[in-house]
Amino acid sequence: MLSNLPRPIVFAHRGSSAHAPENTLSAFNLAIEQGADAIELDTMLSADGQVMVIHDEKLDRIAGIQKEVKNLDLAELKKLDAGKYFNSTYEGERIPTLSEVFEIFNKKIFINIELKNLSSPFDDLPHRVADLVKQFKIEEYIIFSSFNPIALIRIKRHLPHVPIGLLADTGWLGYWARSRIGSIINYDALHPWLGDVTSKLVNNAHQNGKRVHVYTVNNPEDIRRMKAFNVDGFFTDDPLMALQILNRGAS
């Protein structure tokens, strides 16, 4: 499935999170109608083991209070605002699960699914996520992706064939993940920062049979580079500017 998505393709990041509340089912069922072909989302665990789709581990950013996702359980989560601090059109929305996006979204657009453990590598995520997506049966829907090569490793066996990207962080940070240290991993895709892609990087990737999607591209000109050095997918707030600079758009 992957393979079979225009090239670039455009990854609606946190769904169309320029025009509704990040990793929202309003921001995700946006994307599809703009016509993006991927959406991505965050994921992590609650305190009673629920699969949650929100990014920060902090809850201050998006409900206002100074509280972490694994301590509030299913119920105290469903609980928070998670519309309001965008605007308020949105207020009332609330912090999906996986389950949820799942059962609305289910196979109607391709998913890059990020694990987001990085501070509790050894968590039961991995095995939840994996669980969730046996369940739906949405194997060839699904593109998992972290920063953590743990989790990325750890879902890699249960779920062998559904394809991997690693997250490279910014700099030299991310130095040991674009190169050869990297491989280790046996990605399917390295996901690199905007401001690390060179030509040279993407010509190696592909090169040693590597896909190479980039976050988070939200300038025309950096698309129109982007697309310039062959890249096979994009994430971005604006699918909706993506695609109109792609000369691509919602049928």
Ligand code: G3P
The other form holds:
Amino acid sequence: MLSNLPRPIVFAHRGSSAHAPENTLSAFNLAIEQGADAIELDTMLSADGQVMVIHDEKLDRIAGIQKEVKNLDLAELKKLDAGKYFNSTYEGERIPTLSEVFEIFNKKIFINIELKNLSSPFDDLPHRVADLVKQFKIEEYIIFSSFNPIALIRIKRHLPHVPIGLLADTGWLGYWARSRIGSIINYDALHPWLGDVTSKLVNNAHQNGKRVHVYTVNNPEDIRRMKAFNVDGFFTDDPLMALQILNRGAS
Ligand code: G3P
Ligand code: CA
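Show the same protein again, this time as the form predicted together with the ligand rather than the form predicted on its own.
Shown next: the complete complex, the earlier chain at its head.
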């Protein structure tokens, strides 16, 4: 459960993505080895409805091809190399499915599952993800988040006791999400962009009974500032560095 984790929670953003290719089993393994409190990962559907763990809709940055995740089926996606772009050491790394992640990391670490379906807000992603969480009986190890309020409303219907985090975009878009969307969704945690976080924002959220998990905090000074603001957690590409800054690193 969120409340049993240390404060601030160090979420390894897309796994330990400063040290290994993002959203891969290697990046999640490394995050655990480095002592992260939780991992964050991104999900979207393949052409045949499998829940894939990947951040970009387009595959050019990660796998070097001009196609989109939604247009390839599982078998086609599994042929792609999702590690070589990062470093030749990781050549052969595959895009994982959410099911594979659950099989390997089942109850070993807390997971923030981001529902990435802003461009197809009514697709089956919330339903499919919820089914997997139920199948593995890991409700207590999960928080859902999304920039898509419809996805949050839908997944809450499937799993009412699993916490949800409202991702707020940068600047004015973030302000709109925090004020307007925030007033119609009963979310548990606000996930604001680092550049919008002030002591006042954190205090207001706490007064309203919301946790605050900030993205993406990769700089030691910002980590110290977020701790001073009393945030409940933050996402970082480099959990090893973050834990050292918080004096929680391995001695
Ligand atoms: O959950 C925080 C963060 O992951 C949101 O942004 O683009 O890295 O998915 P992004
Ligand atoms: Ca994410």
